[in-house]
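Form predicted on its own, single chain, as structure tokens, below.
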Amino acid sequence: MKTPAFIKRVEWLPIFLLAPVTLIVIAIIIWPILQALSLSFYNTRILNYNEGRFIGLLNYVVLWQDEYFWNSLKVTAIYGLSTMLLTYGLGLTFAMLLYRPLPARGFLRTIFILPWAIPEVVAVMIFVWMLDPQFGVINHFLMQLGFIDAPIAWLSRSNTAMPALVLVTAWRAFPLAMLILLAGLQTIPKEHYEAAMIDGAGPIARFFHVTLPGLRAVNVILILLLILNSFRAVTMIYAMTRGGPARSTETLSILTYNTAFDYQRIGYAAAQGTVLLFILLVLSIIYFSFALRDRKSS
């Protein structure tokens, strides 16, 4: 029996090389996602997982009417946008600082990267101690400087827990933004700055008319990446506030975790996780479309 011509034309070596990785991805990513999607159509709990009852789209109907779900979406948007803006601002500031020919620039770059190297849990524990209302150094310094009269329970008040969480998240994430923006700054031709200076443009004008347009492609990808990372953040938020106080820091990812493991409603949590997956999928598609467009333009 003759082998079909199309089989002879197939390059089997790449298929054999990719097969193990493909199987691993299916086992640890694709299969759990499909299982969670299937689970979202059942009314089941962790303790009686195999006794779940099929209820169709009822979990999504309840989700649509759940005030805590809409609150988590609002909190996620506030946390994501605030973290993105502060992280981008810090990253751009330090990137422009390191772009200049400073002495010991390599040493400063290493120092600024350190927050990114610290594990999330370790960073959270450090800041939880620093923000402690009784023993925290932040309250001590603010009282010494005269900004406050009494210690503030930063993580126990609804109006201060979110700003504290955003500050800690941005502190740890800004080195990534700094490195990406620094790489983008190095791609801007110096002739553009020289031409702007000849035309009489000052530092502010050069920033808005040369630097920001030169970083346009980098900015789009970086902003989407920062929002994507903040939307799926779990460890830092849970370790600092667990979504409290009064659900003021309960993002959609934290709501999903609490619903599954605190309230044991695994089917309902799967529906919440599916919505989060859809949001992240949309953001990922936007991210990769801009990344592909930037690659083609370069």
The other form holds:
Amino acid sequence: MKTPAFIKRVEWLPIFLLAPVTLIVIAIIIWPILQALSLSFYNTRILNYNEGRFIGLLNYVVLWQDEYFWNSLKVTAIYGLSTMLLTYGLGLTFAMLLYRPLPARGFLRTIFILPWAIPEVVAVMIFVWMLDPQFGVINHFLMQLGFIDAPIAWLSRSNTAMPALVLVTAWRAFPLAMLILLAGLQTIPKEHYEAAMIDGAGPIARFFHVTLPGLRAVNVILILLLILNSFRAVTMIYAMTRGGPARSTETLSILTYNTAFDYQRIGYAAAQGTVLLFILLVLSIIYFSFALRDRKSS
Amino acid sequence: MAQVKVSDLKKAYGATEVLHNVSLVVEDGQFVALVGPSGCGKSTMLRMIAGLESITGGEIEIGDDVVNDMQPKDRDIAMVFQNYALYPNKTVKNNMAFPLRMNRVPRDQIEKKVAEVAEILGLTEYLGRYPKQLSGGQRQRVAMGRAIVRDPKVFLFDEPLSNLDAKLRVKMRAEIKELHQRLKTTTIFVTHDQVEAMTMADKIVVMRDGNLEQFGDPLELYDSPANKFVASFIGSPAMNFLEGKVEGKKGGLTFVTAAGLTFPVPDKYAAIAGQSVTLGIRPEHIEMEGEGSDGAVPITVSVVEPTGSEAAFVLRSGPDELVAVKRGRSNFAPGSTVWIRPEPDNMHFFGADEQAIVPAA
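Swap state to the form predicted in complex with the partner chain from the form predicted on its own:
All chains and molecules follow, beginning with the one already shown.
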């Protein structure tokens, strides 16, 4: 039998080489996403998983009217922005400190990376214990120092749970910000600082006229990355508050989790997840467009 | 404008001293070039004058002030860097205005001053552009503009032309010199290119390994180098050096190399008769003839390098090699024999310590 011409023309080797990875990506990423997308059109529950009924866009209509959904968006925005600001602030502060010639700089850099290196759940457990109303070291110190009279149940009060969560998230994430900013600082030519010194700029003017502009490209990427991470955060919030108290820390990802596994409404959760996916997709596109532009311009 | 006085300046990084007791005075309004091979300490010295490097020992005075412990911004100096160090996020105008803004000059004066300097440097039409939208030469001019707007006491240039191509370098050389003639601001210019130093400076400082080797007018350095290093560093093509001995004979003094190349030596060098010395002779101070004559030495032409206006000849006799330069066109072909004679008044001798031997008056 004669081989058709178009088969001869196709370059088979690259296709063979890419095939295994492509199949894996399809199996563990694309397929589940499509599955979730299709689930979002059904009223599926965990107990009757195979008996879900097609309900069209009803899940999305309900979602639109669901105050918990809007609450979760608000909580996500607050959580995302405040962790981003705090993480960035801490990261920049430590990056600038560790950029200077210090004794034992290498050692200090290693120490400051540790929060990022320990497993998330371990970090959370440490903090949950530290914040514990009965045995927690934080209450102990604050009482010793006279700031508070009685122990505070940080994670059980709606006005302290979010700040505590933001603090722990930022504590764990700042080393990444620090590393990225440290790398960014190293790309700023020393001569720019020297020229600014000769031009009469003091340390503050140098920060605003040389350091910050020099970090511009890194900043955009880092800030987007931090916001993306806060949208994706599940482990830390789940392990600390499960979204409570009174949904004060229930971000969209936690709401999705709770809807799926606590309330067992898989179909509805899939609709929430799809909205989350859409938001992340938009952020990712912005992120990659900046990242690619950055690479092109350098 | 001001005098810059450097006294016994020392710089050490840990136990390594890189600048050893350098002293020099740059007079008010002078253009001085610091020249030397890389690692000779010239940039370090400039950065110490600027206040960007700490001073290990000695003193720097600008005008009437000892500036050793003064911040760079208080020294009233301006510096142009090798890579220009323009602020990438600021337009040409804002780059030039920056030092004035930092010194709280009123806005209308800044506008006026920047416009004036931009006019001088031909940058008026580029004021709204960003550094990355400019060519190397234009960036260089912006860097100079940023230095000029402040009317500083001293300009410091750290190899400002090294990043430009050869043609542009020659053009900018003339521009900087012209600018200096116009502004008459005391200028210290670091370069590793002796041609730059020779063509631009009123005075040249030759440095090596953290030591000042010679400080003088360009032509003084060229005509009377203090030692073999200065002799070899200044001038292109470089001075020829031949190892040999000065011998006193009946007919007068001669210089003889180990391979037997023999040249007559003026009587004023009688004091070094019998000594082993190095003869230095510049390529243009070698007379070349097609036929033998009194005192001329035969030698073989091995390479001819014509440049149009002149030609360089590589001449060989055994292990001895010389380069001679003749203006105009010559028809000496490679492989042919020519007769050479160093000009007696332009012979230099260096002792075993590499210092120039001063002839009797």
